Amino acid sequence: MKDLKTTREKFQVKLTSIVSLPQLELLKLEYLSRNGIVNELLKDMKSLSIDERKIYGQQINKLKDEIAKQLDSTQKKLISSLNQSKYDVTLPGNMRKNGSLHVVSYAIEEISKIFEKIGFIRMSYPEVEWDWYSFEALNMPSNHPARDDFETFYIDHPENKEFGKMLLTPHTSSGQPREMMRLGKPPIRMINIAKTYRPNWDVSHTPMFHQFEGFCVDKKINITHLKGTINYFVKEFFGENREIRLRPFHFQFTEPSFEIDITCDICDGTGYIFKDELQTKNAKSRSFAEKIKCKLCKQGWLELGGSGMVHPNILKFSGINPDEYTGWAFGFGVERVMMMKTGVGLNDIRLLYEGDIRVLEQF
């Protein structure tokens, strides 16, 4: 009984003192919360008697009572003398800021739409993929370098007799045979967007990133036709301004195969950024202007990722005759494109995953 009323007298010295109603919730939460003052007082009736308890929890739930009555009260006194000062509490207090969705968002919502008005549909396969799906079924042989442990991420998961180790997939061409394979038959415009997974981490690249992958198989489908969808693309992204360029390369899964470029927009694709704005406008030519070399593409071109016609090969291991049908493929980093939109001005591809909140609402 004498702990009922020591609560009780600290709890009318900590009433006295409370003056708004901030206050006046916490004191409620300390006393009759589920793990408050209150409730705690009842863990001592286990050490009581059958007729102790019963006096002793009646008298505890009329201290309970007391302390509700006179919170209420006090809640009443501080919101009368609210309605009373000069505040209007009726008027509705600052509206927060709305968010945004990340930067990364928007490209893939952006680059969804442009391929949807040219017919192509867009598909989601495992970023959590089978070796034969990313490498095997793509015409790469057992001892190419992309499969080595320093290129890919591999799972400690024990093998699968058909589809060999698990890993986290390395680009978005492992969706072309698997799509070939769910269609079973041309013709094919498919566009698909994932997370993709290397071990490489600097201003161009980082070890997760986004790429999406145009895959369009059918009859007597020609290089012009790859060159026809990557320049719209390029046109509608980027603007009318930006150039490309198709530098031949090789790819295990495309012959011929082309590295794709488009001129830089932090260095207008000249490969250098004049150090003094000023200085570069008073220069009687922008070539006496001091000049450092551009940090993202150091040449005026930067790389978006990788194209050709697709390997005779991939189509023989999806089921599609290679002598009726044929295709291209394209693979482009999702962060590499946005980061050469006109305007954004992003020479580094890693603060886009810093979390860092003056970057990102920007966007």
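Positions refer to the first chain, counted from 1. For clarity, a rigid core is taken as the largest C-alpha set superposing within 1.5 Å between two forms. This structure is a prediction, so every number in the text was calculated from the model and none was measured. First, how it differs from the form predicted together with ligand DAH.
- With the core held fixed, Thr74 shows a CA shift of 2 Å or greater between these two forms.
- After superposing the rigid core, the Cα of Lys62 is displaced by 2 Å or more between these two forms.
- Superposition on the rigid core between these two forms places the CA atom of Gly36 2 Å or more away from its counterpart.
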Given for the second form:
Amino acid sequence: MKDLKTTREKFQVKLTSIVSLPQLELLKLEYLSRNGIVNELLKDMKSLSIDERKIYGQQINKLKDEIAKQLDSTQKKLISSLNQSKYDVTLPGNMRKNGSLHVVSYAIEEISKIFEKIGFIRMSYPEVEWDWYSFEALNMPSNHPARDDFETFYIDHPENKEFGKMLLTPHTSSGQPREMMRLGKPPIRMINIAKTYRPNWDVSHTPMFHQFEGFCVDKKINITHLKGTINYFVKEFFGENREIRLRPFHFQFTEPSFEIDITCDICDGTGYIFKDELQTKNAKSRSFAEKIKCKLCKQGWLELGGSGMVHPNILKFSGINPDEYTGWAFGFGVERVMMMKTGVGLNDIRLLYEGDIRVLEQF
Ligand code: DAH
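Complement to the form predicted on its own: the form predicted together with ligand DAH:
So here's everything in the complex, that chain up top.
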């Protein structure tokens, strides 16, 4: 009887330490299996008288029942607590936000792919550059008034005897002398996409922005190659319906020089918005409809950027014979072309660099 009492007590203690179903299963085996503790107790009966056996047997059965009941109720408790902590599959999940590239990086990728397809090599050159590559080698000597156009960030660093002051590249055109000197000899077909810096801050300027510079030098290169290449880029990037025009301009490093204009997508290049939009899809045959002036463009055209035929001096300065080779170049703003693309709808360039996730995640 004493054994029964200690068995009961020990079981009770062990049961309180059970926290999982597998543990409970082991305890059940320990006590109630064929060779378990309770059946072992039955072996003691041999030494008892018949009357004693009867009472002892009843007590063992009682103990067995008690243990079975307690195991059972602990099992129920464990199962119900497990159910409570299980996932509630009806709750909405925690959405993980996908990261993405910055919209300007997407534009850069798109631009490089467009030029890669026609054999242009993507290059990048130092962001911290010497005056010589940015100005002197581009036909802009230090006293030339054209240098005033480029309000430049100069670096507080001793001047280099050969290359002058250290600065942040104000334009990607510094890639032109760099590329000519890297290769030593044409043919050159380069697209230089890089960060550029000028101290301006307003709706259409940030102190850091990006430009892409197309540069092509070879034998017998002429304006038709320039126009054809830019036309190809415009159709690929903006869409088949956009047209370009070359407008005479002046740059130190090209002669002749042009500004490239592209037809406005808001007014289809007509310069007017037609009040009766349902009239017809073809803008040119809508001349009788009521119209108002397009506010986005100048008479149907938007400025894309500068270009021209490489000035002979530029070739000469970088060791290429202008009698043998000719070339063209253009320099456009990445943010600018990206914002001009149909459907982008950004009207302030500064939004791109304020890091506001609500703006950036829309692209
Ligand atoms: N570098 C000029 C600028 O930043 C743009 C430019 C104009 C680049 C004419 C060219 C070019 O290559 O031919 O304003």
